[in-house]
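Single chain ahead, written as structure tokens, the form predicted on its own.
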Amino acid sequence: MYIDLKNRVALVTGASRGIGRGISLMLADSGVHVILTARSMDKLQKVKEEITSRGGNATVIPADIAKEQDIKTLFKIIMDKFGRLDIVINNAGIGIWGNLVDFSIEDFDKIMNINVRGTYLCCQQAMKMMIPQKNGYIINISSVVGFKGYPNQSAYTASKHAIMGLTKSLAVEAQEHNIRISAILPGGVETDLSFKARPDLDRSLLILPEDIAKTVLYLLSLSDRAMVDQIFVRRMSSSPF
């Protein structure tokens, strides 16, 4: 196993619900001490309670990924408390939908600020901790729209393409430090965001958050001779292209 997950420290952004919650639970079940972050303290506490009820360990540190100072404070707390960071799951993100002609620049900036800038800053802070360790794994949660497009999703699609560009470049840059960077690109997952984006989808055909969590565990299980740059997880009912 590339990373012995027992007693490792992982940060999951957007951990209060959906994919982030699913990943957090599964990492904790595997012996990882999970740092849960999102804006909602109440929702994060509920995820922590789920983890502890199953015998796992978690720490709640609320932060707004749209705010640079929140991110810097988050990573400082992690360093002060744990002295290391082994895994980062950049999952936090938002979606706002609408045709390009009527789309407000304020909404465009909001998407880019959280999805792209927030992920970029988290990668930056994580690298500062991982380079001295000569070890670590950063996994960015992208989307099917990271390589294809749907109508009325231009801003969201642009943000996920940007995450793919960041991931591809950083994967090469980090390799010399024995740090791995991968992206997971899910199709429709059973989350509130998916329902808002595609209300036409049959809920029973959507990917489960647990499927994405298992994909994270797969990446973490690889030997030090293997590297996966990206994984596209699609719905069984959808086209591969």
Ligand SMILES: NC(=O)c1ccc[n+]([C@@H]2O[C@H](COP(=O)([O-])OP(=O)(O)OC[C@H]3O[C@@H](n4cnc5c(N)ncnc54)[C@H](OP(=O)(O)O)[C@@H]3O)[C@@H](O)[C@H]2O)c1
Given for the second form:
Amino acid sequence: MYIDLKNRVALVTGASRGIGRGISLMLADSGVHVILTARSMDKLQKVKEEITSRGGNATVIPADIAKEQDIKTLFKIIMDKFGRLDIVINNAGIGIWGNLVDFSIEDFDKIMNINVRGTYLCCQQAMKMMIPQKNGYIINISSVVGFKGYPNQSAYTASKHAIMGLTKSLAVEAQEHNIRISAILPGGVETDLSFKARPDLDRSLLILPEDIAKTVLYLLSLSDRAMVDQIFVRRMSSSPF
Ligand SMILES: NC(=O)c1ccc[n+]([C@@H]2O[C@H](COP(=O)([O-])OP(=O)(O)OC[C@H]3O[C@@H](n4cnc5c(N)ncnc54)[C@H](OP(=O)(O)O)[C@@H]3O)[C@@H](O)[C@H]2O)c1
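Can I have the other form now, the form predicted together with the named molecule, not the form predicted on its own?
In what comes next, the whole complex appears, and the chain from above leads the way.
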């Protein structure tokens, strides 16, 4: 066990695979009851089975974060079932790649709806639960493109910059309620998404989802006197700027 988070309740969006799955497994190993959400029920059930086979606790609540009603229902179920929510990991996200000139506005809207609007709405619902608790931690998974730019990624990059703006503003707004908001900015993690985005990269050099999960646990291990606004985790083989 990395740190003792026994009996805390956490929501992880995009928990069905990749980084979200990695974070969910490690949170559950640390004693957290993890609420797993994404659209693919079958994959979420598999993650739940993995968690329970390791002695952990998880609940599956499928939701499409592009749909406001799904998000409202998700948080209502959490409130009814658990009555509290200590940690939210806003990890669900998509990438669609292509040069700006040929990029369709439908694909732009799809990225913004999931990555920005979905994350914003989850923060809104989380704050509504956490303010009365006077406690909580929200971690938004941004990206290296939350401060850098790459060709053929303008819509995705705009969405990850937006998540940084949301995180910075909400972090200050939430302070008076003893709620912390941080961003993790990974670059090149070994998942389906990075494989599609950068098929040129040697997969053996990519960051492991477990590395991002450990970064989450590090943030959660700090006392509520400490505030980390953002952590940039890059590939060892990449450049920092
Ligand atoms: N991999 C990287 O190199 C990298 C680097 C920096 C940042 N990130 C960010 O890290 C996060 C996770 O990425 P990943 O690499 O793990 O990607 P991934 O393997 O493609 O996983 C994405 C997750 O998001 C969920 N998701 C997508 N759309 C959703 C929706 N509308 N509603 C609910 N869940 C949805 C997916 O589940 P369903 O399809 O089942 O809904 C899946 O669980 C993303 O925000 C990504 O931008 C990744």
